[in-house]
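Single chain ahead, by itself, as structure tokens, in the form predicted alone.
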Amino acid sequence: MQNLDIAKFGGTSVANYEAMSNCVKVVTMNPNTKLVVVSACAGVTNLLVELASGACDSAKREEIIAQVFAIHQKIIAQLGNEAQHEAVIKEYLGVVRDLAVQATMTRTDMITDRLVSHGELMSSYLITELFKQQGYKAQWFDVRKVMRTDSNFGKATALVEVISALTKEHLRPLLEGDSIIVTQGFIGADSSGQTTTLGRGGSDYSAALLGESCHAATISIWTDVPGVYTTDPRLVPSAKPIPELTYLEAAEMATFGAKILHPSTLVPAVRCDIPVYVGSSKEPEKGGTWVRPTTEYAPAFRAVALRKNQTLIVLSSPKMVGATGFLAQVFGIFAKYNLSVDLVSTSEVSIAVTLDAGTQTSGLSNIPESLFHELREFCHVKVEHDLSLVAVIGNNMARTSHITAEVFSSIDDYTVRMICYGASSHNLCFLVEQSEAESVLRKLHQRLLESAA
């Protein structure tokens, strides 16, 4: 289909009847809007993913799945043909209950990534029967058929070349009728069928690999704010929206705790260069941020970004004087564990990374003793958490005059950790204590981007 744009809501987006219906109305304003993907309702992956951690007694198991149905029986009292869609919506939870059951005897990434993956599967049933039920030609889709990953449960790869043979075979012929189709964002399945999850935060990425298999010619994220922000506006209430921004410049934000984008999400639309349009669907007629390559206006300082629950690891020894392999054996650990670092700065006889929090859905909760025990075999081994990520976003700025100046300066009250500049020209980042984040990026917000608006 030529034009295709494939809008994908998130789950504020999805979050009721009312919030549903708007979403209708964005999808049917644009005949070009053919694909729509969904993440679960607001609030209930959190719910599913703790009772996939195993921790629940029957009580709180039962009382659990009691929220989530309440939540989703809501959407249904307003659809109509009630009996039919509380039979599948029951249908499904009693899969998630077994699933909770197994939890609590060996809780595995593999159950985890099963039993969470329900909550897409209700959101966009439901949302493809309100479809119907406001006149319109509406068809599920089971996107495990085509997104296929590895067997990384928690945090699966995709892989993209089949993901565009499957969808070849079975989603691009769907596009070509008159029906919207309506999929599931965040998961997937591996070559044995098992069900897979692309991380929290996924539903993005789904919709960008989706985009990219279909030729789509633009993508739409839609979600509860209309844009992406200079900043948090939540923290920050004199955030602005920024019309445009160019790839390089969204990825950095994303990466960095920008929540509006996940940071896979410009990937796959970067290789097909397919713009990507940020909006609002409760208020769509306010615009939004479209992301390009490339943009008229590229100031020094575009956005500050906020990114918690940052973990710093202090590795010390005499013997990286002038040695050689050093890193490579330190990386080769935290690969081991197939943990990803994030940040890294090093002296003569120190290394310093940071691991962050949460992209697996079961989030970084424990870092293995293990890895540290192989780690202290040769050399010292110091971990503080509690930390937050703050990241200056913006262009040019590692050969732009007076930038540390202009940062450092506006936040000389707080005591900084951690600087990394240079390696990017579009940011500078450094770590803060997690009780004066907020306050850090109130201070950078106004003394950066409102003082130079």
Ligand code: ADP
Given for the second form:
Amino acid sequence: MQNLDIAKFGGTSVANYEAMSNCVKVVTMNPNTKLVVVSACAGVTNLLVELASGACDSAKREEIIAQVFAIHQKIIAQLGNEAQHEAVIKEYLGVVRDLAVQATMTRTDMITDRLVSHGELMSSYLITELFKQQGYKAQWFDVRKVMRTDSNFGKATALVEVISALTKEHLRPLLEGDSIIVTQGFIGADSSGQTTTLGRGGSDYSAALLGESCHAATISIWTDVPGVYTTDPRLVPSAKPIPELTYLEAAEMATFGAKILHPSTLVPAVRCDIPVYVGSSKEPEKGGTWVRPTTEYAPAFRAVALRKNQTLIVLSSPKMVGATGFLAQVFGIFAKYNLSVDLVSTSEVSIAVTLDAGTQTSGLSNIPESLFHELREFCHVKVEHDLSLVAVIGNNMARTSHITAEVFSSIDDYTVRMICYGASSHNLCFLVEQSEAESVLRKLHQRLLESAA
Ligand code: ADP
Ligand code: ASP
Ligand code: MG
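Provide the structure of the form predicted in complex with the named molecule, given the form predicted alone shown above.
Everything in the complex follows now, all chains and molecules, and the chain you saw is the first one.
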């Protein structure tokens, strides 16, 4: 289909009947929106993750299942056909209960993914029914038929070429029909049909992957704020929406903690040059942000972002002096554990790196103790937790004078633990104590993004 728009709605956008009705309005306003991707209703994924932890006794298990049921039942109460819809949700919750019991015996990421996928399965079922109730043709589609991933449960890797072939066969023909197709974000399946997930917040990425494989003209991310702001408006109420951002700026923001977009979202969009729109499903009239290859205005300071729970690892060894291959050895070990390093700084005898403890669906840290044992075999290892990474995002940063002075003079009361600057002209990042991070963010925002306005 030409000019296809894919609309993704996050958890708060499908939290209840009223929110879901706003989604229906947004979708039906644009005749090009034929594919709808939804997250689980707000709060449901967290409850399912708790069930999957295996730590719930039977009373707790039933309490959580009742909570999950109540969230969906409230929607059903306004949908009509209550008996039919309740039976569907109860059937899904029956599977959830069985998996939760299994998890108490052995918790695995495979069970977690299967269990947690029910959040998206239930919300997509109900919103499809809501489209129908409001007189629109809609069809539920199981995304696992096309969203092929590897078997890295908890944070699977999307297999783009397979997704493209499967989409061509199973999904694109449906988009030629006159129904709105509704499907799930976040979940996929491996080659043996086991359910996988793309990691927390992964529905944005699902929408972008489907945008790529369906040759969409636009990808719309509908959420609870009218666009991408100069920083998280929950942390800094004076933050302002940004009308236009480049792919690079948006990708840096997402990578460095702007939760509004999953960090991988821009990857498929950039590959196929698909503009991404971010807006509020509750207040679509407020406008939003267009993310495109280039923008007219490219300020030195565009936004600030914060990523909490960073782990700093300092590796030191006198053998590093004049030696070659030390960094290769260290990075080889990180690669073996599938860990990506964010910030790096080196001196003559030491190297400091930061790792993100995880966006795994289970919520568990992806940094195993065995990593440290292995590193300790050839160097001294010091590990620090409870740090936050602050990123200043902008343009031509490494080639503009006064950048560092402006950034650091505004926060000279705080201790900065590590600085990375120069590798990208779009960011300057540093580590601070977690307890000071929000106040650092506010100061920086005030100095760099409010005073110039
Ligand atoms: P959804 O459930 O729709 O995916 P998320 O909670 O994942 O929504 O993302 C939206 C939230 O992202 C906003 O409510 C806001 O608190 C947070 N956020 C973080 N950084 C930014 C930013 N720079 N601009 C806008 N929102 C941001
Ligand atoms: N429901 C999933 C989560 O809460 C995926 C998403 O919302 O994007 O992480
Ligand atoms: Mg999200």
